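Shown next as structure tokens: one chain only, the form predicted alone.
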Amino acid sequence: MNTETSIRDAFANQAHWAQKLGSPFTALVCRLLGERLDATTDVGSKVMCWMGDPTALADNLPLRLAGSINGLVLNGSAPTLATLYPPNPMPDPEVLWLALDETIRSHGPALLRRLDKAPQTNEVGRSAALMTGLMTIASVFELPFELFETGCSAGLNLNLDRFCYELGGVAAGTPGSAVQIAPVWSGPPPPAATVKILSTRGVDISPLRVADPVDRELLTAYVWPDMAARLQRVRAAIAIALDHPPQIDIEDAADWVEKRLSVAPKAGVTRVLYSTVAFQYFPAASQARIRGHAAKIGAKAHHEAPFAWLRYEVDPAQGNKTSLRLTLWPDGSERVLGVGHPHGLTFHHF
């Protein structure tokens, strides 16, 4: 059973992240809905009263709230907090606060619903890392990919041969796209190698749809509103998403990952299973699950038909940074490729 402080701690700790991670004004909304929010409303009552864990690695709350509030100013639906929103300058947070409090007040039901929803950051930014992996895979095998993402949320990454990339001076991916991914690096570049996909497919047990509009929302409502650079991108991610829908079925990752990644090997491709700061939230059953199925095909593969698992993830053994680490089959070598910002802003390549 959670305490008043407990969920306010959970509030700082969010506070802390953002501010580390380069969204001071999250940090400020975060801070401010931490220590001044009550259940003098509804949506402070059912904030204050969370049944599940309100931290970062399960519901996130914190982000729960800040995400639904930002979805209200991105329609258009709280003009006057709007005004106190990025791009305009900082606020002095009492000014903030009341209109913070006013929203929430006056938008109490939309509010409630939208904390129903997990939040969904689709990151884009992570195709760089994701990227760098498949260049070094390619350097191997000289094979083309299927690719295979648990945890895919709307699927933007499934389109990651659509985006231009800069990778520590190398060109990858669609030059001219409306997606732009440059990193700032350090550490040699990745190599050279030409990266062609044949397939993606991606699961999720509750994804989004960027046909529907009240999801495309979603996917820009989650992104840190002083990050315009990360809006920008994942809108463009979205325009293309559009045009090129993502497979993207509906299920739990172990079943997902166990029916669809035969272990027989498949000859002429590289398998590729990925993901991007979404195993750690999967229950510890479907974990072991997946290890487990991904060690089976691994067995079987050979150098006509190579599997990689390759995540890009909260790392423990890297002081809990976002490392990139790729185990490849057949030999089954595994390594960090290297660590990077959660939103792939940054990537020091090892």
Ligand SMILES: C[S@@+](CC[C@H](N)C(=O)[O-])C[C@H]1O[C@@H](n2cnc3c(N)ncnc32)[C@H](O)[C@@H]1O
Contents of the next structure:
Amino acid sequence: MNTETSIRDAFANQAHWAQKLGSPFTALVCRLLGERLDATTDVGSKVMCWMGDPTALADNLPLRLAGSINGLVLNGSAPTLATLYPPNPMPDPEVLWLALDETIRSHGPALLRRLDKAPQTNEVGRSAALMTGLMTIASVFELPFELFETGCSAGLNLNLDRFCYELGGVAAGTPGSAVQIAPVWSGPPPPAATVKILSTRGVDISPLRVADPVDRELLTAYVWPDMAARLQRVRAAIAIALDHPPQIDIEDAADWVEKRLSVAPKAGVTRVLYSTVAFQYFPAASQARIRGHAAKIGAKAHHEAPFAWLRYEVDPAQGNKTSLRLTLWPDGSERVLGVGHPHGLTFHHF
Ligand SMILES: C[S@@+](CC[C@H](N)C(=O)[O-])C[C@H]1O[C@@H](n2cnc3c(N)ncnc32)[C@H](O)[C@@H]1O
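Please supply the coordinates for the form predicted together with this ligand, as a counterpart to the form predicted alone shown previously.
Then the entire complex follows, led off by the chain already shown.
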């Protein structure tokens, strides 16, 4: 059972992380909401009496509310508030609070509806880590890829070879793409190996559909509004996905992995199972089944039919940083290729 203090603490904690991860504006919004929201509105009452776990690893209530309000700014429903949102200069906190309070009071039903949906982003910047992993694999096995993504959200990163990369001075992907990915890099560059992708397919238990305008709004609403480059990238990736619709199945990741990835080896391609910031959200039983199935495929893999399990995930063994971890069969060796920002803005290649 939540107390008012635990709810306010969740907002303060999210404000801390938003500040640390480079979004002072989201930090300010979360801080103001956490300190000043009260139960005198339907929205305030729902938030203060939240029935689930409000924290970042569960319902993520602070980002639900901040993203729901941002959605109203983006779709033109809150024009006064919009004058205080980026790209305008950082507002005075008192002025911002008055506009937030007014928006919460006048858009109750719309905000309540949005609060019921879990925040969902599809972070295009994470494809920098994925491309680094694929280049590493391609430097070992010079074969084309078949890619399988679990927890792919809208599937934006299933088009990862249509983005343009600059990874520690090494170019990759499609030159001139509207999606430009160049994380702040440290350590050696990835091997300059050619990545040829034959097919991609993803699964998500609750995917967003780029073809659906409401889902498109959600994909941008949870991007922190003062991160202009992120917003531009997701919009450009949505445009690419509209032209090249990703193939996405709707089911639990473990059911899908067991069905879609045969244990029998597949010669002439490297099959890659991957996820970015998704594995932690799968039920423990699904995680164990995926681990087990990957090991079974790996046991049958050989040099003409390699198999890789690549994940860019929060890693307790790396101090909870987001690490790029690769297990590569037939030998089954596992190594951490690097650590990076959760949104892919920086990458330290080992
Ligand atoms: C934080 S999002 C990350 C999305 C995407 N991988 C990215 O990096 O932008 C986690 C995703 O995992 C999905 N998910 C959660 N549980 C799942 C499950 N059991 N099976 C498949 N997908 C799941 C969610 O719907 C959500 O889209």
